[in-house]
Structure formats: C-alpha cells, structure tokens
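Only one chain is shown below, in structure tokens, and it's the form predicted on its own.
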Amino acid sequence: MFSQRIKALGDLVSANNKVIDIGTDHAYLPIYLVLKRGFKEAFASDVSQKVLVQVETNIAKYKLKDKIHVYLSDGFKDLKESYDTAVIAGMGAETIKKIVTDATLPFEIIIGSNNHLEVIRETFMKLGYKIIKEVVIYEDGKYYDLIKYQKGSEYLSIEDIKYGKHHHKKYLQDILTKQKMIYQQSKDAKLLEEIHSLEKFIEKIPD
C-alpha cells in the first residue's frame, strides 16, 4: 500500500525523531513511520477538516489512534508543541516557501515539492539550512525529487540551486526533454539559454 515515494520519504526522517507530516493528506507517512520503522508515535496535520475525516479513517483501519496524532492546521501556524522532523511534500514550492517563511521551524525538515526545485534550494539556504541529502525517485512514470535538510549553514552554487546535489542523470535528462519540447511551441531565448546550461551539466555527469 505505501507508494515508493512515501517509502523514500520515510526512510530520510531520522530514527526515534519526534516528526509531525505537514499537509498529510492520507497519513500514509505516519503510517508508513509506525508500521515499517518502529516509531513509536507519529503526528499528522492538514488545513482541511475534510481531509482529516479520511486521515482518522486510515489511522484507525490500521488501529493506530493511540499512535498517530492528527491536528487541524494550516502549515505550522497552529501547532502547539515542537518537533524534531517536518515533512512538507506533494506541494509546490511556493506553498511550501509561505508555510516555512516566519515560522518556528525543526531541526530537520524533508521536502518533496511538486515544481520549481530551485526556489526551494535557495528560500531554505536562506533560511539557514544545509542539505543532508537529495534522492529522486522514479514512480509511475514521473520522477520525485525529495530533500532532507538539517540546520547549518551551506552555500550552494548556482548549478546546485537549479539542478541539486543529486547528479540523477536520466532525471536531468527528463526535465531536458521537457524543456526542449516547451521551447519548439515558445522560441524562448531565455528557455533557450536555460537548456544550453542544462545540457553542458549534464555533460560532466558520469554515466
């Protein structure tokens, strides 16, 4: 039942961290941490109460409700207690940046965007935050780029805020596809620029 992506998701949150999975959606996350790492308990927020009907209903058909703790919220403005993880996935990345600008953040956040990786890359430089580790995964036809982030300082390059720290070469390859095609309907001379970048990076990666 736990997709590859919430899989990888889980496996990049760091053993026995109290972790809170923001927008939870199906709460398969906090399931996934209960069931198949041992956590001991988990939590699970979203801003829709509707949402959070379905989130009990999962919870409880795998009898969890002493384990996994739901909260309506709207990103971390209502939380009441502290975590050591945040998971903040299967959003784009300026709902993303409004939910962590301003607010008390955790020692450890994992994200998993649904675009525009690079301003992700940059808001959490900014923020004060260094990557632990960036994997992709392939699932269903569409890559996920996830990244684990822990406090500290970091300076990425720009190829680093465009392209990550991953060097997943068929994923480059995938976006350089993408981009290609979007440019043959466009004639965007910035895209245009964008792709030449792209293809000598992906140059230096080695098969």
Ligand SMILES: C[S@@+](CC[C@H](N)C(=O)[O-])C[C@H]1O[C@@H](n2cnc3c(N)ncnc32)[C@H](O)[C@@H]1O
Given for the second form:
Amino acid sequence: MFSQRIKALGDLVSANNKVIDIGTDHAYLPIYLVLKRGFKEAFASDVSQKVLVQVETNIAKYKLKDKIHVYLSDGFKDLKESYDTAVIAGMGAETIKKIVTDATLPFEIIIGSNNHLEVIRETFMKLGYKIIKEVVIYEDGKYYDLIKYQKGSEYLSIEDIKYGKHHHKKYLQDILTKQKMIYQQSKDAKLLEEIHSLEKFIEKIPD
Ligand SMILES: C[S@@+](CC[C@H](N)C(=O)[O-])C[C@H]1O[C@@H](n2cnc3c(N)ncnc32)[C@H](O)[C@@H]1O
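Now that we've seen the form predicted on its own, could you pull up the form predicted in complex with the ligand?
The next block holds the full complex; its first chain is the one shown before.
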C-alpha cells in the first residue's frame, strides 16, 4: 500500500525522531513510520480541514488514533509544539519555500518537491541547512528527487544547486531528453544553452 516514494521519504527520517508531516493529505507517511519503522508516535498536519477528515478516516482504518496526532495548520504557523524532523513533500518548490521562510524550523527537514529542485537547494542553503542525503527514485514514469537536510552550513556550486549534490546520471539524462523534446517545439535559444551545459555536465559524471 505504500508507494516507493512514501517509503523512500519515510526511510530518510532519522530513527525515533519526533516527526511532523506537513501537508500530510492521506497520512501515509506517518502511518508508514509507525507501522513499518516502529516509531512510537508521529504527527500530521494539513492546511485543509477537508483533507483532515480523510486523514482521520485513514488513521482509524489502521487503528492508529492513539499514535498519530493530527493538526490543522498552515505550514508551521499554527503548530504549538516543536519537532526534531519535518517532512514536506508532494508540493511545488514555491509553496515549500513559502512554508519554510520566516518559520521556526526543526533540526531535520525531508523535502520531496514536485518541481524546481534548484529553488529548494538554494533556499535551504541560505536558511543554514546542509544536504545529508539526496535520493532519486523512479515510479510510475516519474523521477522523484528527495532531499534530507539537517542544520549546518555548506557551499553549493551553481552546478550543485542546479543538478544536485550527488549528480544522478540517469535522472539528468531523462531531463535532457525532455528538454530536447521541448526544444524541438519551441526552438528557444535559452533552452538550447541549457541543453548544451547539461550535456557537458553529464559527460563528466562517471557511470
Ligand atoms: C499533493 S498533497 C501531498 C501529500 C503528501 N505530503 C505526499 O507527499 O504524498 C499536498 C498537500 O499539501 C497540503 N498543503 C498545501 N499547502 C499547505 C500549507 N501551506 N500548509 C500545510 N499543508 C499544505 C494540501 O492541502 C495537500 O493535502
């Protein structure tokens, strides 16, 4: 019942941390942590009251009402407690950036952005977080780039920000193929520049 993406996100959380899943939707992530990773409890929040009705139903279905605690909150704004880890996944980079900007953030943050990984990498570097692990998974015809952050400073080059610190060749080749397809339609000169620089970058990555 757990997707590869949910499992990969859950496996990035440091063992037995106090975790909140921001924008939980179906609550599969906290359910995974309790059922499959043996967390004693987990916390889930969402900005939508309607979503939380479904969350409560799912939690009841797995008999986890006493282990998963649910809150209505816009990002971190309405949360009363502090946490060791926050998971923020399945949202666009700009929404994630909005959620973390000017918020009191935990030591560890796991990010699964739907797009613009470069916005995520730059935002978290500026917020004083370093990449502990970056994993790429492929599921249902899509690549997901998931990042585990902890507080700390690190310098990322422009290439690191654009392509990721652990440069995944297959993932980047897929992006290149997509860019080339788009270029066939658009003939956009800026995109062509991007394609050339990505090609050069990929050539340097060992197999
Ligand atoms: C596509 S779902 C992702 C669900 C889950 N996190 C995942 O990765 O599968 C996005 C969820 O984020 C919630 N959301 C959007 N903006 C939010 C915010 N500012 N604060 C909390 N939740 C938010 C939405 O209501 C929705 O339930």
